[in-house]
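There is one chain below, alone, in structure tokens, taken in the form predicted alone.
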Amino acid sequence: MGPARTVADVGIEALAVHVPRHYLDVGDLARANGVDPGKYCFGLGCRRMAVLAPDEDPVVLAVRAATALFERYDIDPASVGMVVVGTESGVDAAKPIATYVHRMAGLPRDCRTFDVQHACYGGTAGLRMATGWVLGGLRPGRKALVIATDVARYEIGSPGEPTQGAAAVAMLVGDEPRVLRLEPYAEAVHTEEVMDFWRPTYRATALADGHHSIECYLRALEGCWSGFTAESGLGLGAFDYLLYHSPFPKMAFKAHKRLYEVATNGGAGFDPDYERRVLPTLWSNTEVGNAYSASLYVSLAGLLEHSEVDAAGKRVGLFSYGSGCCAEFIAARVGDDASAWRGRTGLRQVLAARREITHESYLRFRQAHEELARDGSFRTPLAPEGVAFCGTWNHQRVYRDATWPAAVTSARPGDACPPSDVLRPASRPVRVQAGE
């Protein structure tokens, strides 16, 4: 056996982002709801929210992020030995999203697959599990694929509606961390059972006690920071940038204000500090909205792809929070070579390719998703150019891809779903293509 490795040898080797192909301006949402747009835009910090089309769901987002990662970084899918999906938007109570990703991304059979659920902490939990697996060294040379994929949905007209969003971030974890190297400090975690945000199994939309959730978040942040500083000896000044889980961008402002007050005993200088170390990480969140477990990593992609920031070699602090609750603070270093990630995450490309929709279209999309799930068959028109899913008569959610037979690929909007024996799983690598 070779020498023992430390967590400093492990981290993110590649990172790619995918978002839905439509968005709604939150100003339009505010006007439709009879609310001053300033409440959404300035009070919450929101600008646009990603909206799923009827043929998109968390699986489609996850697969597109994974295939983009393989293509943009020229990664051989056969190098992956484990797939972990962090999500609270699973499409099945038993079957994990990871298995769909495994097939459609063309991954090898000797590959472990599973999902992790803990509200918005799921992506970080997956990252930590992948890190431990790589460090264990039982599969030398194999990498772990971690995907955070989520869709945030709240009741129409509720306080949470303007914070909605969706995204998937795929990360390859291994011992050549060109994108983000985790630093070898003791874990800084905080857990307590609280009822700040939840979604019962009989509901498609989440419930939240907003003010209580904010306090739970901030209490967890203090707990993590206290543990981290005690073990590491590092202070707030040791970090070039600080990334916070952002259910809405203004939450990062609240979080940094609390941490700054704790770390400096209420010292002056908060505003310029926030603008220098936190604001550059939030522009992508204002474009996407809340993506639950993916939100923190959307922030990371935003920092990497910021046009006026040179993040190479910089130390960053990442605070991950999942309601219920579990939280963690992580210290890491961005890779020294910007060419390993600059322009390769796909973030700017997928944002630029989106189409704006009206409030009426947004409502139609929501209604379509509700109807798809109502009778358990998930039926939807098959757009010939898109990645669509449609149900079979035995309640299976099935995804179309380029390897499926003509009976599927020649379908037109309004066609009935083909029989289940036509929709067989693919047997070779798949590259899904974006539809309109």
Ligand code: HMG
Contents of the next structure:
Amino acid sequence: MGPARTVADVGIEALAVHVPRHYLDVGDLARANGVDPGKYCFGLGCRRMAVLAPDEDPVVLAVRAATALFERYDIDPASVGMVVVGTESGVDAAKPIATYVHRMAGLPRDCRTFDVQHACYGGTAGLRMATGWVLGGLRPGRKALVIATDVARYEIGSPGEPTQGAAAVAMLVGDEPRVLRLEPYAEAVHTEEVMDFWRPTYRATALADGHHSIECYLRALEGCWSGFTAESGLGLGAFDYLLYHSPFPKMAFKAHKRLYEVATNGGAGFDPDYERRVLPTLWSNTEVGNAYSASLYVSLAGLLEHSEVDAAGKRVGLFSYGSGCCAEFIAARVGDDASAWRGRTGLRQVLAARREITHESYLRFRQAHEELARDGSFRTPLAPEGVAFCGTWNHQRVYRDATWPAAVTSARPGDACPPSDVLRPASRPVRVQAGE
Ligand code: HMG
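Given the form predicted alone above, what does the protein look like in the form predicted in complex with the ligand?
Up next: the whole complex, starting with the chain shown before.
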């Protein structure tokens, strides 16, 4: 028997990002809301927010991130033994997104699938469970697929609206952590029941006690940091980069300021430190907005794909915060062979392929999603290509993927989606009682 593995042998082997194919300029949103664009762009640090088209949802984002991961890193889907989806944008109160991903990404039957939910902490919770599963060694050679996928939606005109966004990040977790190796320090976590941000199941949009949520975030950060530094003996200076959960980029600035003050007993020299160790991690967040559970990993992809940063071998600190709240600080090292995976996250490619939309289109897209939330028999126009959300039929969500009939996959963009008995010939209609 070989030596026992530690958490230092486990981590992220591959990472890929998918984002919606449209975005709204946050300055346009400010003008439409009659707000000084300076507030959204400088006060909050927002620039663009990803907007879901009617044929996109958290499932589509997750499937696309997963398939990009397999293709870009040449990974055999049969190697996956567990799928964990971290999300707070669940499309069903019972059926997990992980099951849709399992079918559409072509994963093997002997594979465990489930979703985890804890606001923006869900992706990190999934990552931690996956590393524990790999270390447990019950399925030698098998990998865990962890996907963080979310859509941030607030009421129109609310303070949270400029911080909206969406993205999915897929990560392969295993014992060859070429991208990110987790360091073996004791867990630095902080939980406290707070009402800072929430979304009751009857609502499509989240509610937030905004300023209170910022205080909760900062308190949790201090809690995690004091636990981490006491256990590890490491100070802030031990980190080359610090990645903070970014609901809006200015939050990472506030977080680093707080930690810097605590760690340096006052905070002289903060500005250059922020520019060197935090700013390079934020450019991708300004492109997509808040992606809840995926935000921290969008920052990670941004750091890996930064044109002026060579992150190879660097130590990074990741702060994950989920409202409600649970938070964690993790120390990790970027893999030594950066050249092998740079460009492979797909981040730059998916961002470059996007189209800007007007404020009117943003409102139309929102309305389509809101109608869907009300009506159990909704059909979207067909997406140009690939995996797409087609609507619901008999209260079932219907997706088009590569395995469906040519008649469907060759339909022209904008055509109404065919009824789901064409889309899913194998599926039997569910009898729904009158009045339902
Ligand atoms: P607000 O209250 O309308 O904004 O919304 P404000 O009045 O605080 O202004 C924001 C900043 O803009 C301020 O700067 C102003 O001074 C500045 P600060 O004092 O913070 O440095 N400002 C201007 N700057 C330049 N030109 C101007 C101008 N006007 C004002 N003309 C709030 C802000 C964050 C409350 C809102 O966006 C919100 O409610 N967001 C949602 C909640 C949120 O993101 N909370 C963050 C912590 S909780 C978290 O991260 C978890 C979360 O991701 C969910 C999850 O876990 O699932 C949200």
